[in-house]
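We begin with a single chain expressed as structure tokens, specifically the form predicted on its own.
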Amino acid sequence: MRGAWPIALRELSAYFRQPAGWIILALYLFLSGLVFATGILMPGKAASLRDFFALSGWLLLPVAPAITMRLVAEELRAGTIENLFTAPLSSAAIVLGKYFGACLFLLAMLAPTLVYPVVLRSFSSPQPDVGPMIAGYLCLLLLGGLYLALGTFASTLTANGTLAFLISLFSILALMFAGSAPPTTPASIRAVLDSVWITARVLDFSRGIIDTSHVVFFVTASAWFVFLSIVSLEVRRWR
């Protein structure tokens, strides 16, 4: 684990050294700001960030795959992965370092949105409850962690960053629409699809409901994709 943090800090600094990182940051802040300005900060609207949090899955959809697409794929394409393999680093340390770096960038990306509840509480009467806002930001962190874990796994599967982006994007969409299966779907399959359906969980968080089962799902799913990333990288190490 000691080797993971230098990699995480290197990845975090890489996002801010490259134009792509600033573009990703600007894209998310533009989309979230648009939702806040046109859907929430309007006369007659309820003083609530529920719409912002309910749309969090869609707001993170284009940016999370962009954050993770180069994590491992770029190392594979450039051949620099061999430097990591020959260093005294385990596959777990490499994957965790890159995943933690992406998570730190996610935190930096979400930090400016903390101005939204400040503005809402400053200009709204009555003031909105703090509880639903805490639940909403917890949702953003858990959902973002899952998206990044899935994207990290996708990045270990190919040396093509664009392909990694598409794998991550469509995998996330599959999780978002898993509960929209047709009525003819067998009950056993529908039960599985409903259990991995993230849209309903996000809506619960946006209403201020912190369900322990939702928290466990996001943490477990994120850990599972990180584990798959470690296995995928270990296979490449010994190939």
Contents of the next structure:
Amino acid sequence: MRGAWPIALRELSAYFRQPAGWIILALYLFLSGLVFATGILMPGKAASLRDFFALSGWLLLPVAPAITMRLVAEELRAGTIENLFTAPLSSAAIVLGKYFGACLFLLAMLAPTLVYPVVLRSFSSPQPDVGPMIAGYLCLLLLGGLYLALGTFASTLTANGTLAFLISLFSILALMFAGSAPPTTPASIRAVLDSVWITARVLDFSRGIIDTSHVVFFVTASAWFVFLSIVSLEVRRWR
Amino acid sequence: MVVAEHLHKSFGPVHAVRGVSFELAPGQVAALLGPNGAGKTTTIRMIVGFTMPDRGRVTIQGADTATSPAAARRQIGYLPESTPLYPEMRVREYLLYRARLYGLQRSDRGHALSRVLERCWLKEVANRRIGHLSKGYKQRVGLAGAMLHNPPVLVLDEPTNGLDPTQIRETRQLVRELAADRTMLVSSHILPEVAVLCDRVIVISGGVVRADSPTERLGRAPGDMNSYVLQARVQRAADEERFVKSMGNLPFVQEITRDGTRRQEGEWIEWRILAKAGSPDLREAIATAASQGGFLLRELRGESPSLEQAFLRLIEPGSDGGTS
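Having seen the form predicted on its own, could you give me the form predicted in complex with the partner chain?
After this comes the whole thing, all chains and molecules, with the earlier chain placed first.
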């Protein structure tokens, strides 16, 4: 998998060299700050980040597709993919490099939110529980990882960044509402939709429950979309 | 050593490359010449491993691009047609990134970087952002990136496309320097470029190799002459007409024109006789006809078709092509 690491580092630095990266960062911190300041840091409220984590699916919704929209699509549009495809790199190294680059940016974006538990601890009495917070952050990472994997795949499908953004936005929405199928839906389809429904899993995490099946779901689904991205790039070579 | 064997590539219903084969010996500088849409870029992309052929195979220094792609690609430095780069990166940074992609050891990177910065005349812009550079400089950054891992084979797709005349001259000089110790394949639709840079020309048109020969012999058989220049003495205006008639009656003569570009010196007039394709050497016949008509000749020489004429003859529809 040689070559993935330099690509990841280049991607990470590219976010911080372009206004888009800073805008994405600011947008996320603004949205999450709003939730924290108006929904959590209120007199009389329980000292917990439960609401923040419960809303994390929504907070990441506009942000994750923006992080991934240009990952591969921009290389396809600008033709720089030719440099990558003709370097001694496998499609897997290219995709993993891109995906890890986006994940590193996600970490950089989530890092400032660590100030919320610190603030909560210094202002509230009794002290908030640490356990649910660890579960909440694990949820943020797993959920972010899935959104980014889905976005990476969308980005390999088109050279148009806006289209890649919309594909991943609506796919994420579909996963968020998969459990809201009408009662008339056949049971077999309902079972499938329920199994890919992410909202219920996020709610469990926000309550402080770390369910292994949820962890396995997020990791497997992310790996699946990374795999599809690799296939999608490989198909481009042979087309 | 680059070997392309029976390459085929289709895009939907369009059969872009139809059985292209050639071999490049080590150290050879060859041009892939053809009009736009001839299949040059598709052929080049199959050679560098950007796209895979539908049929046929490519080996670079013995490594097959399909079965051992990484080994094959490591032997090649490639400059794509539009020189795609990351505008937000600085030149030095970009080159170091490429060095990492090609797996250069940390200890070798610095040396490789200073070598290409020096060779591609990039030292003074090493810390500038690529997006702020002129097209000529960007081209050099692309070339430097292609050479970082010191590949034995360089493939350049239209290296002077879109450059101004000064930049074209500089790029050609650079390419000539780089060709000194490498196997090189340059695609181009510009004839003078090919004549200056390459010692072999592979003409592609309609996805097929039309000719493959040393540059100076492109499209010409030894002794193949298709036009003759002669100076004859014509004393009276009426004689001029008679001269044209007597030359026009010779077999294989297609056209005879008075050279308007040369000033007439006394009674000596310069004429150009264009022969039909496949004609034998007409010099004797012309001299005999002139002396029989009572015209004195002071010059008679045959001319081979120019590179441009040869090229046009090769790519015109219905041309049987072949090698010479």
